[in-house]
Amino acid sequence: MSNDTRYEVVVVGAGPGGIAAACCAAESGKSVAVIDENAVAGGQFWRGGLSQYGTRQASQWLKRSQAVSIDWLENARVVALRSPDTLAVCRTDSEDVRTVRFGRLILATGARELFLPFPGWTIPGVTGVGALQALTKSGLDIHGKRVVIAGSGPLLPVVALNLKQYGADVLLVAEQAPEDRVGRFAASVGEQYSTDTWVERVSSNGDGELAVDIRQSGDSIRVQCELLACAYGLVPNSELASLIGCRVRPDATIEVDAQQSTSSAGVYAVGEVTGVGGANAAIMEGQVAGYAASGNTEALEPVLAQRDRVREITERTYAAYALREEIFRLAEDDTIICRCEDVALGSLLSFAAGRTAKLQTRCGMGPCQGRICGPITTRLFGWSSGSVRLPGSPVSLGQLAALGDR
C-alpha cells in the first residue's frame, strides 16, 4: 500500500466483524482497505487465520475475504487521526509511518480481557483465560500441564476444550456466575466445570507450582497447579473511537445506530467495540457496517433483522454472566493495581478521582497507557477512565519523530 492512499471503506480491525465489514464492501464495489496489528487476518476470535482456525464460520469468510479486492495493512496500527478524513499508520514490525485517507471508516477494534484484583493475581504462572489459549496456538508446549481456569463468561468452557486438544491436564473451571443461569454450559466440559465459584487468591512456593485458594459454593477448597487462567469478561478496545471523537458509554462501549453508525459523521463500528456479543454478533454488524458505509441498501435490508436476532440471544447469553460483588472486594492493601508502575491498592484508597491519583502515584502512566488497570479503578472506585492521548498506540522514537514531520 502507497502512502496516503484513498479508499472510499478503511476498516481498522481483521476480526470477525471487520472481515465481514470489509468483504460485503468490497462486493459492494468500493476499494477497500483493512488495517490489522497482526501478521494474518483472523483477529483473536479467528487467530491465525485459515491455517491454525478450521471452523467452517472462519473458513467461509476468511475464504470470501480471499476472493475479493481488498488491499490489506498487516502489522499495522492506527495511532492518529490527522486529518477528517486521513489516518496516521505505523507498522509494529518496521519504523515506516503512512497516511490511509478514507472515504467510509469502520472500527473493528475489538476488546481486550478484563482482569480484577485479588491476592497473587501478578505473580509468575497466571495468565489471562484468552492469553493462555494465544499463547498456546503461538506455541506454548502445555501438554501434562495442570490448568485451572477461573472468571467468567462463555470463553472459560471454550478455552478449556482448547487447552485440553493440546494435551493440558484441565483440572477446573472455575465460573463466578450461579449454576441456574449458566449451568447449561457445564456439558460442553464435563464434571470440571463448576459454577458459583471464583479465585481468592493465589500464591507461589518458587518451583513453578501455584496453590490457589477458591471459593467454592460456599465453601473453601485449594487447588495445586502450574497454570492459572484468570478473567472476567472483556473491555472494548475503544480509545481509537475516543480520538476521532465518536460518543462511547462509561462501560467504553460505542454508541452506534440501526446501521451501526456512530455519533461521527461516516464512521461505523462493529463487534465487541460496540458491546460484547462474540462471532456470531460482530458478523452480522460487519455486514449491516459493511453495506450501510456502501450505499448498497437492498443487500442491508435482509441482514438488519438478523443482526437484531443474533444480537437479542446473545444480550441475553452475556447477561448471565453479571460478576458478583464478592469479585470486587478481593484485593488488599498490598495488592497490585497497576502492574506497570506497582501501584497497590492502599496507595489509591485515599483518592477521589483517578486524575489525582495519577498524579500522586503514577497509576495507569505506564507502558500500557491504563488499558489493564483503567477498567480496574473504574469497576472498584468508579472512576472514569479520562481521555485519550496522541498517539492512540505504542510507537517507536523514529515514528513519533515521523509523525511530527508529516
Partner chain sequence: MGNDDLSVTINGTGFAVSPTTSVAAAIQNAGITQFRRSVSGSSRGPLCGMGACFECRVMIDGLAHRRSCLTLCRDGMEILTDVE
Second form
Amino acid sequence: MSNDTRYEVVVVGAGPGGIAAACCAAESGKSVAVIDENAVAGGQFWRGGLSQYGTRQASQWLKRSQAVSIDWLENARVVALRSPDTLAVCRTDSEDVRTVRFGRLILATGARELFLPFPGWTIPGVTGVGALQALTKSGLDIHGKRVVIAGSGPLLPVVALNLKQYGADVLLVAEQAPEDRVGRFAASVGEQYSTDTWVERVSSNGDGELAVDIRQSGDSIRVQCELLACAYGLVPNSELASLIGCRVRPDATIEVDAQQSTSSAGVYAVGEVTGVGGANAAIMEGQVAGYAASGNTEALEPVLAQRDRVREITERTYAAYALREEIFRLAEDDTIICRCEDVALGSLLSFAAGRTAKLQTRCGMGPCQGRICGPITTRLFGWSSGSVRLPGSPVSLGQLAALGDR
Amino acid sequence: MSDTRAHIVILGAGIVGSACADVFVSDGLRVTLIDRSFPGSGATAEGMGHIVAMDGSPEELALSSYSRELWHSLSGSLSSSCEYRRFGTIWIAANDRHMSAVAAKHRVYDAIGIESHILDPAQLYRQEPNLRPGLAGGLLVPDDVVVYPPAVARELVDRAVARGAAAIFGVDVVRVDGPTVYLADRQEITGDVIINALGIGAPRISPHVPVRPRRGHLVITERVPAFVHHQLVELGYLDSAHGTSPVSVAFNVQPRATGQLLIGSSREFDVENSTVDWEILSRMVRLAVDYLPNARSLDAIRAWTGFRPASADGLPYIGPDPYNENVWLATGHEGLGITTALGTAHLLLDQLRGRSTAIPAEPYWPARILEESRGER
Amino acid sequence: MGNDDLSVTINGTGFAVSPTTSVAAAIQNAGITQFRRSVSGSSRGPLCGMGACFECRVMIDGLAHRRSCLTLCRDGMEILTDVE
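Now the other one: the form predicted together with the partner chain, given that the block above is the form predicted alone.
Let us now look at the entire complex, which starts with that chain.
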C-alpha cells in the first residue's frame, strides 16, 4: 500500500462544487487533494474536463484551478473511512489502493438520476436524460439518431438542445409537469417540448427500434425512436456520507448548516448531495465550504449571501417540477424494480418494510446496492433506504485485502 | 406433555424459533410465535447458511449430523427461494500435519456413518481448480448443504401459520412472569410452555443464561458462477471456532446458489458494535485470496457483521430452564444455528411429548451450565 | 473528435476510437445494444451513464463486471459483451 499523504483539505468529487471548494481552500493557503472516480475532473456538468467548455464560468474555474496547487487523484474511489481522519481509496483503473489523511473533508459527491419504472424501462436504448448526455459527451455518436427525451426537470430542455447540437433528431421532449409551471422553458427547445406529457410504456420492435407509448394531454400517442432518455430529476449520492456517519435526511440529502458543515465534525458537504440545486448553487456552496474549511472568514462572508440568493432561485425552479401521481403508478406487476436482481413489482407488494423485502426477494442486494431501486421503493412504497454497507461501491477482493495492510 | 393441544409460546422467529413452530404445529400442538421484527431477521440473516456435520465434540457431531439428516428430509418441501444446494464441504489440508488431521476426521465421520472422502492433491485440484498450488489435500463431505436462511425461516413460519400457528411480529417481548408473556403492546399471552429462542437476546428473558454475542464478519462478491464448487474450509477452522482467543480468523468460502461467493469467517468476543473492523475484514479477505489467488480480481459488493449466540461451553442450551419451570431454552447455538435448528426443534418436541429422543438430549440441557456456575459462586 | 488513434476489439472485431471515448460509447457505436444479460436473462444496456447502476458491465481485458461507462478506451483493449 502506498503512502498515506495528509492534506489539510480533501475534497471528494470533482464536479463544479468540488472544484470550487478545492480552489477556495487552496487559495486560502491549504494543502488540497481532490478525489474523483472519473478519468478527468469536471463531474457531470463539465464532463470531459473544464477545458472542453467555452463558457465564462468554465474558463474562470479553469484559470483559478491552474493558479494554485491541487493534487488531483482521478480514477480513484473512496471506499470508506479507514480511520477517523483517513480515507480508504481504491483506483478504478488498477488494483492500487492507498489511504489519504485529511484535516477537513468536503463531500461533493453529486447526484444520480431518479428513475421511476414503467413497462419496458429495462430495454437497452432506454437511458436516463443526463445519462444520454454523458454517454454522448464520452463519444457516443448520436448523429441522425431519433431520440425521445422524457421525465421531468430543467435538465430536459438543456439536454435536448445539447443533443441537437450533436446532430440528434430530437422527436419529442416530454415534460410531465403542467405548462403553467414550467412553460418558459418551452421556448428554448421549440415545438418538440411538450408539457403534461409522459412516457407510459416502451416496447422493442427489434432492430434497435423502440416504440414509446406517450400520454399527452389526455391522449395516447406512439412514437418510434432509437433512443429514449427518461429521468425524473436527481437523487443525492449520499452513501459515502452515511458510511462516514454524517446525518442524512429521509430524502437522502445530507444535513448541513449555514457553513456547509455536516453533523460530523470537520466534514462539509456541498452541491447536489445537500439538496438538488444545479451547478450554480453547487459552485456557491463549494466556495462557502472551501473557505469555511480553511478558516478563511474574510473570504467567507461575501459568498454566504451570494449562496443564499442562488439557492433561493434554484429552489423555486425545482419546485415547479413536482411529480404527478400517475408517474408512480406506471409499473405493472411484472415490471422490474430492482434491475440488479430482477425483482418485479408484484413480488414486492406483500412486504411492509424495505429490509424484509430485501432479505426475502434480494431487492437492492445487487452490485448497485440499491442506488437505483432504493429511491424507487422509497417513492412507491414509502420504504426507508436501508443502511449503507461497506465498501459502498464494489472493490476487488485484492484491494479489500490490501486496505487493511498496515 | 399429555395435553395434545397444549399451547407453546415461542419467543424469537429466527431459524430456531421458526423450526420449532413448524415442527410443533405439525405434531398437533398449539403455537404462538412472537418476534420483535420479522422471521429470520436477526443472526439468521447475518450468517452463512452452511449445514455441516461438525465434529468439535461428540455431542456437537451427534446434534449436527442428526440435524443435517432432518435438513435432507426437509429439502423436498423447500421452495427455490431457499436456495437449498447439496454443495458439500471440502476441509482443506494445507500441510502434512493437516493431512493427518484429515485422516482422523475421516475416521470420526466414518464411525457414525457420515460419508467422506480423503482427497489427494490431484483429486483436490480436480474438484477445485482455483485453489492455490501446493496444498496437501482435503476431506470431501458430499452431503453438507448450503441454504439461504432468511427464506427458510420465512417459509417454515408460513407453513406453521398455514396449519394454524398464531404469529405476532413487530412486537417485542417485555418480560415473562410464570406462564405469561408480556408484550410491548400490552398483549398478554399465556402458554403451557414458553420457548426462549431469542438467540443473543435470550438473557433478557432468562438472565441467568450465559449467552455471549460472538461477532463475525462476512463479505459477498459479485456473481462468478462455478468459481468454487463446494464450501471450502481450512482445517484450522475448528481451532478458530472452538478456541477462546479474543479474535480468530479462518478461511471459509461458500458458493451461493446465485453464483456469488460468501467469504468468512471471523470470531470476536466482547465486541458489541456492528461496525466493520478493517483489520479483521482484510485479514479474512487476505486468507481467502491466499487460498484462492484468482479471487483477487473479483469484486466484493458488501461486507457486514453479525452476532452469534455463544454458550459457555460450545454446546447449545436445549431443554428446561432450571430457574423457571414455564420456560424451555433453545439458544446458544453459536455458529451452528442453521445446521442444528431442525435437530433442536425435534429434541424439544420429543421431550415436551415425553417421547424418547433420536439422540441423547441430556448433553444439551441448560442445567449443566447453570449448576456449574452456581457451584462456582 | 475524429482523432481515431486507438484500436480496440469488441467481441473480436477491431474498431478505431478516439482516446476520449468511453468503452460504453465504443460498444454502442459498434451497433451493439445488449451489453449484458440480467440475472434472469433479459437484455440490458447502459442506464445511468455515470457508474451508479452497473447495467453497462462488460468484460474488459479478461476482467468481468467492468463498468464500461466509467472506463476510457485504451489501445489494444479487448472488450467482450454479454458474458457472465
